[in-house]
Amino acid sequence: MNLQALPIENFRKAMQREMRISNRCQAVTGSLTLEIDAKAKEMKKKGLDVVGFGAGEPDFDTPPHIRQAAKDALDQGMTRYTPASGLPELKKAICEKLLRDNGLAYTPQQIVVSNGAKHSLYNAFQALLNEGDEVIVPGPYWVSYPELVRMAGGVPVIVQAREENGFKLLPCEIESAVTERTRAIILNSPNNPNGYVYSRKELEDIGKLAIKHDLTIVSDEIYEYLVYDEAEHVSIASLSQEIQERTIVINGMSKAYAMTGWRIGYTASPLNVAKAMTNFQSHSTSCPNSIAQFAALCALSGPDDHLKSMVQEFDRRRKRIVELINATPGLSCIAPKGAFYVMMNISALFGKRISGTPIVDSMSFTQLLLEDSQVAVVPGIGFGADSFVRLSYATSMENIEKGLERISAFVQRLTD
C-alpha cells in the first residue's frame, strides 16, 4: 500500500486500523494481581514510599545451594535443550519427592516439567477440555483459574463458598453445580487467596463426588509446605488408587524454595494425560529452562532447613497481620491455615467516603487506599469476592506493621 498516494482522510483511517484479535484471546482478561503490583512498583520508582501487600511470592532469596547448582550447570555447559517433558533425573527426583512427602507412586513417564505451575495448569486444561466443557471453580478463586479454563475453550462454573464456612465448599454446593457438561473440578489446598486447608475427611467427600460424577480433579498443591496451626496438607490423589487415576497433581518450585522467577512447575497424572501434555508442550514451548531444571533437581534432593525457617517466619507474620486487621473497627478476617495470604472483609466500609469519594466495592477501596495512603492490596473482585481485598504477608514484619498502621488510619478518616 502506498500511503503517500492516499487522500489524507484515508491515510488516517489506514493508520488507525487495528489488527483483528481472536475471540478466544478477547475473552481473557489480564491479571489484577500483576496489575496492582506493577502500579505499586511504578509509584516506588517515582520515590513514593509504597507498602505492597500484592506480591504472591516469598520475599526470601533462593537458598545458596540452589543458586550454586545453577552456576555449576552454567560452568559445565548444561545449556542445551532437554527432553520436552523435562530432565530424566529431575523427573525421577519428583517421583521420589511425591512418594516420600505425599505417599504417591508415579513413574517418570507420568511427570511433565513445565515453565512454572501456571504453565502446568495451562497444559492440563488444554489436554482435558473440549469446547464448552465445564470446570467447577470454587470461589473465591485464584485469578488465573477461570482464564486458564477459557483459554482451553472451557466454561468456568464459579461456585461461591461462604466466609462462615471458612471459604470451603460443602459437598452439596459442589454437587449442585454438576451438569452433563461438567468435566473437572479445581482443587487448591492450601489455598490462594483464602489460606484454607482442606482436611482429609473433606477431601474424601470431594473424591467421592468426583468418582460418582466421573470428574477429573485438577489439584493445585503449590503451597503444600506452607501450613500452620498443626494443619496437615493431604494430597487428594493419595486417598485411593481410584482417585489418583482421575487426578492431575500440580506443583512446582516457586513457593517452597523461593524460586518464583526460575519458572519450574510439574504435573503428575495418568500416563495418557502426561503423553498428551508432553506432545502439546513440545510444540508450544519445548523444554523448560535447562539451568533452572538443574537447580530444581538440587532443591528437591538437598537440605530443607531454609523451608522450616521460612514457614516459621510466615507463621509469625500471619499471626500479627490477623491481629492488626481484627483490631481495626470496620475490618475483619479469618486466620488462614496455609499459604501466605489473608482475605480482609471490607464490606462494612461500603458507602463511606474519603475526601468526598465513596467506597462502593473492592476496586474503589483498593484505588483510594493506594492513592491516599500508598498501600497496595489486591481487590477481591479479581477473585470473585467483591466484599474483600487480599493481603499477602510474604513481606517483612516492618512492612506489615507500617502498612496496617496506614490502613487503620485510612479507615478512621472515612466519613459517612
Ligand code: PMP
The other form holds:
Amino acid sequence: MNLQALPIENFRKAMQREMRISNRCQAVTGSLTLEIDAKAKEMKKKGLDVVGFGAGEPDFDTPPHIRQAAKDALDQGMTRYTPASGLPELKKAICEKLLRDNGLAYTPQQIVVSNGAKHSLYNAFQALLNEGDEVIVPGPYWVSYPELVRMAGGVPVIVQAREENGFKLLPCEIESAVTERTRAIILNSPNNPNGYVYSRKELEDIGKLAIKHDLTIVSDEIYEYLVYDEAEHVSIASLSQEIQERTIVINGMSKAYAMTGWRIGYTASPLNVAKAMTNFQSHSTSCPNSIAQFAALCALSGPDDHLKSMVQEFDRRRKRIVELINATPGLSCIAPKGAFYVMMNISALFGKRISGTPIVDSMSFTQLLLEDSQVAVVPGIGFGADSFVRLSYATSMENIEKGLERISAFVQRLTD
Ligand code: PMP
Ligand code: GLU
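Switch over from the form predicted on its own to the form predicted together with the named molecule, please.
Let's see the whole complex now, leading with the same chain.
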C-alpha cells in the first residue's frame, strides 16, 4: 500500500483505529511510580525546577569497577546469548553471596537470573499460580505486586498493616486472610513503601503460618542492605530447611549497586520452580543482557566499599526527612527502619483547599502539589494507602531540604 496516496484524513483515522486487546491486558494498569518519575523527569527536561521524590532509584552512579567490568565484557566480545537462566559463573557468585550474606545454601541450578527483580517476580508468579489462586499481599504494598499477581491469573488479597503498628503485619491479620485458595504470601522486608523491617522472631511466626497453611513465601529482599539503627535483615528462608523449601527468594542489583537501568535480578528457589521459570524465560526473553550479567558478576564478587557510605548517606537523609515532615503541622510520618522511602500521612489535610481546589485524597494532593509547587511524590493510592503519599529519600540532602520547604509552604497556604 502506498501510504503517500492515502488521503490524510483516512490516514489519521487508520492510525487511531483501536485493535482489540486481551481481557488479561485490560485488567492491568501501568506502574504509577514509573509514571510519576517519567512526568517529573520530563518537567525537569523542559527546564522546570522540579524536586522529585518519585521513583525509588539510588541517585548514586554505578561504582566504577562495575562499569569497567561491563566495558571489558563488551571489548572481549561477550555479546552473545547466555544460557537462559544466566551465566554459570554469575549463578555461582549468587550462590556464594547467598551463603555469605544470608546463610542460605543453594546450588547454581536453583538460581535464575532475569531482567531485574521485577522480572524475577513476574516469572515466580507465572510459575506458581493457577487461575484464581490467591496471594496475600501485605499493604501498604509495592505498586507492582497486585498487578504481577493478576498478570499470572491470580487474585491479590490485600491485608493492610496499620500505621500504629509501625506498618508491621501481625500474624493474626495474615491468618484471617487465608482461604482454601491461598497459594502464597509476599514478604518484602525491608519494605517498599513503608520501610518496615521484620525481626527474626516475627519472621519465625510468619514461617510457622506458612507451614501451617501450606503457603509459598515470595520473599523480596531487594533492599536487604538498606537497614538503619538496630534493624537487621534476616532472610526468612534461612530460618529452617522447611521454610527454605517453600520460599522463593527474590533479589537484584538495582538498589544496593545503583544499577537500576542494567536490569539484573535473580531468584533462588526449589529446583522444579527454577526449571519452570527457566523454560518460561527461554521463550520470553531468551536470557538476561549478557553485558549486564558480567557487570553483576563483578558487583557480587568485587569490593563493596561503596555500600557502607551509601547506607550512611541514606540514613542521614532518612533522619532529616523524618524530622522535617514531623515539624510540619498537618503532616506526620513514622521513621522507616529500612529501604529509602517514607510514608507521609496527609489525612489531616483532607477537605482543605489550595486556590479553591480541595484536597480529597492522595491523588489530588499529589497533583496539586506538583502543579502548584513543583514537588513530585507518589500518591498512596498506588500502594493501597490513600491517607499517605510516599517520598523517596534516594535524592540529595539539598533536594530534601528544598522539597520539604516547598511542601511546608504549600501546606501553610491551604485554607478550610
Ligand atoms: N521489589 C521492590 C520492593 C522494589 O521496590 C523494586 C524496585 N523497582 C523491585 C522489586 C524491582 O527492582 P528491579 O526490577 O529494578 O530489580
Ligand atoms: N521500585 C521503585 C519504586 O517503587 C522503582 C519504580 C518501580 O519499579 O516501580 O519507585
